[in-house]
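Only one chain is included here, represented as structure tokens and corresponding to the form predicted alone.
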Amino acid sequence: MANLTLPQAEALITAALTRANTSESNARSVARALVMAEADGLKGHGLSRAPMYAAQAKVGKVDGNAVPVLTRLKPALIAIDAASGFAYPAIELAETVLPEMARSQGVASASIHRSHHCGAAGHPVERLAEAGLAAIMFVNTPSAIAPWGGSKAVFGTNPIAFACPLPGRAPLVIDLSLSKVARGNIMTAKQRGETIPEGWALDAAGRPTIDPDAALAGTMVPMGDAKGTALALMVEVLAAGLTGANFAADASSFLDAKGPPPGTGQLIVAFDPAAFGSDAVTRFGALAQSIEAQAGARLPGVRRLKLRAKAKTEGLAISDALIKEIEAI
């Protein structure tokens, strides 16, 4: 096991990224997004994903060397090709604009389209709350979920982020996948040689799994039964109808250089607390405080928080085998 300082990790996603036929800016937009996934904890989006995107980078899947374009459609709307490369740009892209929009007009959206896995969702939306705006994002991805009664894969693991600011202090941040738990947790579990708890995932006959292979071969158990499967639905209708992106069903797999880019969608709503006039952000902060002073309660992302900071101090410890098939990108 090595210890890297985050500029050290990001250093070693860019150079490997580089050699894998990306450009240098979009390698150090990847490169940041992992490893702040890293530092939080969240190792499914982390360095994991670094050999698996430069498979892809190196064979075409994704674009390496993609620039996103942006059109604005209407004074609080636009929207962004992320032109087949990595989410990672078109989503800085969308963070350049959207604060102005929302405070011209009190809320702004982006939609964004020919994408690909943008990682951890809850990182874009915590950078707009820290510029003092509420934001939540939606997110589609390759098939994972099968409706509820069914048995084929239609909908996503399909994220919701949301995040708004607070009083003196780290925004608020929720960040979750519609399946019971995130399929990067599966893809670690394979990784690491480990089984999965019973109840994550059901193998392509329908039968719940404890093995990541037949669980990634099959599909994921969704998040409150029913009523996970209606939230996919939904995300899969903001994300990919309303963006022209590819449904699920009709997305390659973000896990391997195999097929044509997955060409998944993410859509962006950013509000202005201060354009509805009701002294929101102060109530945000009453309402968390009120949550905090419950014994036993908090707020999501305190242990995301806690490992971040521990992670810039301490650094980030990662796997020998890992860093060197980083190295050997």
Second form
Protein chains: 2
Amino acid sequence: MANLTLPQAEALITAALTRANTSESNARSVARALVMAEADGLKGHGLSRAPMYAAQAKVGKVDGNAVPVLTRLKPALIAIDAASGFAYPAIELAETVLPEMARSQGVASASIHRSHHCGAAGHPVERLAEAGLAAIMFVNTPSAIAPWGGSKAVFGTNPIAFACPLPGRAPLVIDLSLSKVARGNIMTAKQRGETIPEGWALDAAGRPTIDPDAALAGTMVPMGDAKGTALALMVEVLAAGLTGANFAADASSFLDAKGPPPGTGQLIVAFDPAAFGSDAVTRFGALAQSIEAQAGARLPGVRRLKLRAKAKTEGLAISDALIKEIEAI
Amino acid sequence: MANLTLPQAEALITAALTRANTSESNARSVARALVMAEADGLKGHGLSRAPMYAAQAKVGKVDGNAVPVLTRLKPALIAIDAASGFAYPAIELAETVLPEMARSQGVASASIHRSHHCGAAGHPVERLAEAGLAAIMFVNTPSAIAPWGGSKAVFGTNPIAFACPLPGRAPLVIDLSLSKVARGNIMTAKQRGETIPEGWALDAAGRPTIDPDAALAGTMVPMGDAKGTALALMVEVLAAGLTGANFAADASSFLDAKGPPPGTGQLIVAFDPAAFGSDAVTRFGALAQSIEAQAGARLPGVRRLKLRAKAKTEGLAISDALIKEIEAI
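What would the structure be for the form predicted together with another copy of the chain, given that what you showed me was the form predicted alone?
Below: every chain and molecule of the assembly, starting with the one above.
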């Protein structure tokens, strides 16, 4: 186990990706995202992704040199063509214009297609909240969840992320995939050679499984059963149907270097709280306090913030095997 | 048991509410909504609500003569003050302007406050989908769900409703409360003198209960546990925090005539699929077909459409007791 500071970890990833057909600007964007996820304790979206990304960039499944293209469709709507590159630079491009658009229009939306794995979906909305907005991001991912009553996956784990500013403190951040657990957890278990708990996933025949390989070949159990499946459908319509991205069933895996680009999508909706009323952010704070006032209750995302603060001062503990794998890129 | 045609049922409700301090225009709006919910098989939001509504209108907990007021806040954002009246006329007012706003801006939002029980949340978004839009409505309701790890309810059951057009057929409609089951189901069980299944609700001390009265005095179990609770928080921020409506914990009950107006809120976000791309609705249709092609799978909302069609031809079977209660208003 080695200990890396966050800048060291970013430099490690940036250097590795630039050796794998990726522009320095894109490599830096990816590195920031992976290191932030690792710092937040979201290991499934952290440094472990780097070797997979590099393998995809080497064969062109992700275009490491892509430059995302922004088109203004309507006063409150932009489209971003991620151009089969990494999702992170495309999302960062959306973030450069959404605050101004939301402030002038009240609400604004960014439709991102030909995109890729967006990692910790809470981070872009968190940054928008730091810019004063309330924001939701709907994300589609390669197929993972079957329709209710069916057996073949047609929805991704389809995360919904939300953030809003809180007075005098870090934003409230909600980030959840609509599978009972994030697929990244199964990836992590696989990499560690561990089994997964029952109830997370079904195998390709629809039977419960604790084997991560069988789970990755099968489907994920949705959170909240039929209701969670309905939400996955909603996200599929928004993040892929509206954006023009590939539906889950047509998207290649984020996890290997086979096939064409995944071409998934993200839809961001940003609201300017100030447009709704001068006291909106104060009200968000009052709601947060009413939760934290209860014994045993806490806001979502608080654990991540603690881990992030710890990582900033103490660095990241990364396995020697993973570092070796990244250095070998 | 009596059989009423839909127009007869609407006339029954309209007449009853106009006897209870409610303008004819508002009474008609409420009647349309309750009869549509009843026709869709959503009995918890159907005719059984009429006596409760009337009792509230009589004492001014809901202002039956309220006229909702629309304010244009930004090009893509309107606020509607439901003026402590029924939610239905306020939402219908939003529907009169959202399609044009979404078409010109790409996305548009309506923020509704000082509102009330909005019944079947799928209906307004379904009508927006019939007008060609994809639409989400976030709804806050009086307190029902405790924060994860806490014991006191600070979130409502907080429905999320979504609809989008499908080519050549009725829109796709998703409508789900974030409690494991809708509170209306518990109301219905109470009115029928039945117990409720385990796992639906906790009593005021946080213990599982099958007694509908204890359940109504306690909290609802969220769908998907911690994730469902996080979604309930997101909806609370959007539908109450942003709109300026009462938070769940400050909202009086929809179910009795005690206290001040509930003052809850609704936030509608409408997208113009045509602004995203000429083939968006075709894509929605392809996704729907890929679901329906699977044995055992069906689209959400299909059962409601069947029941609605049946109700249109065969009428509604309403208990004599409920008709008597409505006629006695």
